[in-house]
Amino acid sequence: MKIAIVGGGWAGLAAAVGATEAGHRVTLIEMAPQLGGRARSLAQPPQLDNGQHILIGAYRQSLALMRRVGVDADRALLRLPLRLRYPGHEGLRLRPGPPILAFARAVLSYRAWPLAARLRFLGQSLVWALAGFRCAADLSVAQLCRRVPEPVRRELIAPLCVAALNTPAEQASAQVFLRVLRDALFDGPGSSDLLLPRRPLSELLAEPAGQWLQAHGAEILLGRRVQQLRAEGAGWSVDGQPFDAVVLACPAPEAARLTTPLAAHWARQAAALRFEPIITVYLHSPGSTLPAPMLALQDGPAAPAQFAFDLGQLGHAPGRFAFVISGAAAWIERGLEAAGAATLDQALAVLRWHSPPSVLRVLAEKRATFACTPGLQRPPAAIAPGLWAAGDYIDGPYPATLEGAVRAGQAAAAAIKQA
């Protein structure tokens, strides 16, 4: 079959690789000048990523896809046991071993929490496990965790929620959060490990996948925005070019634009999604290092960042640091200059520096993820016969993650194979 994949992010790349492996003739169309979508490196110097993306050990399909296109994931990613290290103290840290026992040991040994708080949290975790990590669809994370002691909510639930869902606990879906907890903490040895990129983001998948696709006969068209999608006989026309099937792996607003005349209900669902931004503030401080490659931070009204990364410890430029502001809508309104200045003040207040840090660059991904709210109705993968959608926003159990995007792309490729 002749297949068009519209969008060259991780979902589109996963769909393109899967369709190519199935023997189809694939044309991948990407409106940006490079592949990678929201997980890419910037083309202009200095070499920076458009944001910090963390993988975890449970992202098995993403890791398998990387290896399939020739990436040595063990070299490209620094694997660390889950560790929430704060500037002034060690947070929760999981040791290697059976997941349930490792989690229980980590909680019981974390003496910064009162013993009563540790026992209550373990009890609540048992309740979630016995319920199959399921809950009512209309619950928020804050409501789900109302009986969890405050220190645990502050130092564990809040950072995990904003890191995984990019949505504050008061607004985030408890149902999706529980699925993340289940997969990360209880899905087998190593599932909760943090995998921090040692290479620029584009080298993790976009560039190797592009090379793999071209080597296997796929056509890649960059810098082209699809203008029109039409049903044509038993297939589809993409800007006048005929295809047997199409996968829309572009952002939800683009997919809604293309499908409005064809599948109005699906288009309305995609267009109704709200999005949360992420801001990344890059700091430069020659000779400085952080206590760990990744630190958790306490955010607040004047302290925007929730995480900091020492890029020098990850094999990138020494003396360069990335501070991440998730759920950053309020700081987008204040402006990137204000966000950078507030992050610099936060960094100076909580960390020690060998030389005075300065703001190198402030980047914003205004539609970084969909707002993962309770009861959210996400559009399905199937749009019409021979027309599928793929992306981290497609209906499913995962929030907007790289793994969700990859799985959606693979599902679209599998649907083509079965058609």
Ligand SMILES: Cc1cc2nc3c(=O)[nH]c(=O)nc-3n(C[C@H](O)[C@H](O)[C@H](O)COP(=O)(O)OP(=O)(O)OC[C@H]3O[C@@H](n4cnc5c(N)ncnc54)[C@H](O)[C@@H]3O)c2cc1C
The other form holds:
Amino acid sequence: MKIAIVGGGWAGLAAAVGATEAGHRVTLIEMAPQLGGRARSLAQPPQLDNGQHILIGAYRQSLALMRRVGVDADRALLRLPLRLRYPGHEGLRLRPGPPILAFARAVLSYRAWPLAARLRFLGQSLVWALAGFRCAADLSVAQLCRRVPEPVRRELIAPLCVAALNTPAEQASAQVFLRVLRDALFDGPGSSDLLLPRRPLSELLAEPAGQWLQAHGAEILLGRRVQQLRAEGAGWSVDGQPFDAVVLACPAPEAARLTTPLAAHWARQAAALRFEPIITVYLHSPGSTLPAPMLALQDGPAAPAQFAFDLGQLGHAPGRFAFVISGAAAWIERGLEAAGAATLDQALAVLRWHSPPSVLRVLAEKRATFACTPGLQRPPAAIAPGLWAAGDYIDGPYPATLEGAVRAGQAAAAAIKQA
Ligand SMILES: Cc1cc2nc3c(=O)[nH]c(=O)nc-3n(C[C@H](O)[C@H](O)[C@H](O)COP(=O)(O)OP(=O)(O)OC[C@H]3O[C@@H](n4cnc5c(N)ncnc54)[C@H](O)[C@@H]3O)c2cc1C
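Provide the structure of the form predicted in complex with the ligand, given the form predicted alone shown above.
Okay, now the whole complex, with that chain kicking things off.
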């Protein structure tokens, strides 16, 4: 079949590789001058990514896709057992081995929490496990964790929630949060490991996947924004060009625009999603290093960032640091200059620097991820016969992540195969 894939982010790339492998003639149409979508490197120097990304060991489909297109994922990503290290003290740290045992051991031996708090949290975790890591759809993470002792909520639940769901615990879906915990702790050895990119983001998937697709006969059209989709015979017309099937792998608002006249209910669902921003503040400080490649930070009203990355330790430019502000709506309102200045103050207050740090760049992605709220109705992958959607926002168990995007792309390719 002749397949059009609209959008060349990780979902579109996964769909394109899957459909090409299934023997279809694929045309991948991307609006930007480069592939990768939100998970790309910036085209202009200095060499920076469009926001710091991390993966976890449970992202099995993303890792398999990277390998499929020729990426040596073991070299491209630094694998570390989950460790929430803070500037002044060691946080919770999982040792290598079966994640569930490592988790229990880590909690029991973490003396910064009173013994009663550790035991209560383990007991609560057991309750979640016995319930199959499921809960009512309308529950927030804050409600789910109301019996979890305060230091555990502050030092573990809040940073994990905002890192995984990009939504503060008070507004985040407990169901999706539990699913992330389940996959990290029960999906086999290494699932909870943190995987930190050692290569620019575009080298993790976008560039190698683009090369792989071209080598396997797929057509890639860059710098072309699809304007119109129409039903044509048994198939679809994309800006006047006929295809047997189409995968919309563009973000939800754009997919809603393209489908409004064709599938009104689906388009309304996609258009109803709300989004959470992420700000990444890149700092520069020659000769400085952090105590670890990744540090957790205590955020607060004047301290925006929750995580800091030492890019030099990850094989990128030495003396360069990425500070991540997730759930950043309040800082978007205050303005990027204020966010950069507050992050710089935070960095100066809690870390030691060899030379005075300065702000290199502040990047904001206003629609970084959909707001992963309780009871959220996400649009399904099937829009109409021969028309599918793929993207991190498609109905499924995951929050907006690379893995969610890849799985949605692969699911669309599999659906075409069965059609
Ligand atoms: C700053 C930041 C940090 C993040 N951190 C993490 C992280 O640590 N871990 C993690 O797992 N996830 C993270 N994410 C989320 C992750 O980047 C996304 O979930 C993922 O990249 C989404 O991929 P996608 O293919 O669904 O969408 P996108 O990447 O948005 O791809 C959609 C593509 O469609 C194109 N397009 C749009 N309209 C059209 C059109 N009409 N015609 C043609 N092309 C079109 C766009 O240009 C884009 O390339 C982060 C996101 C951001 C922004």
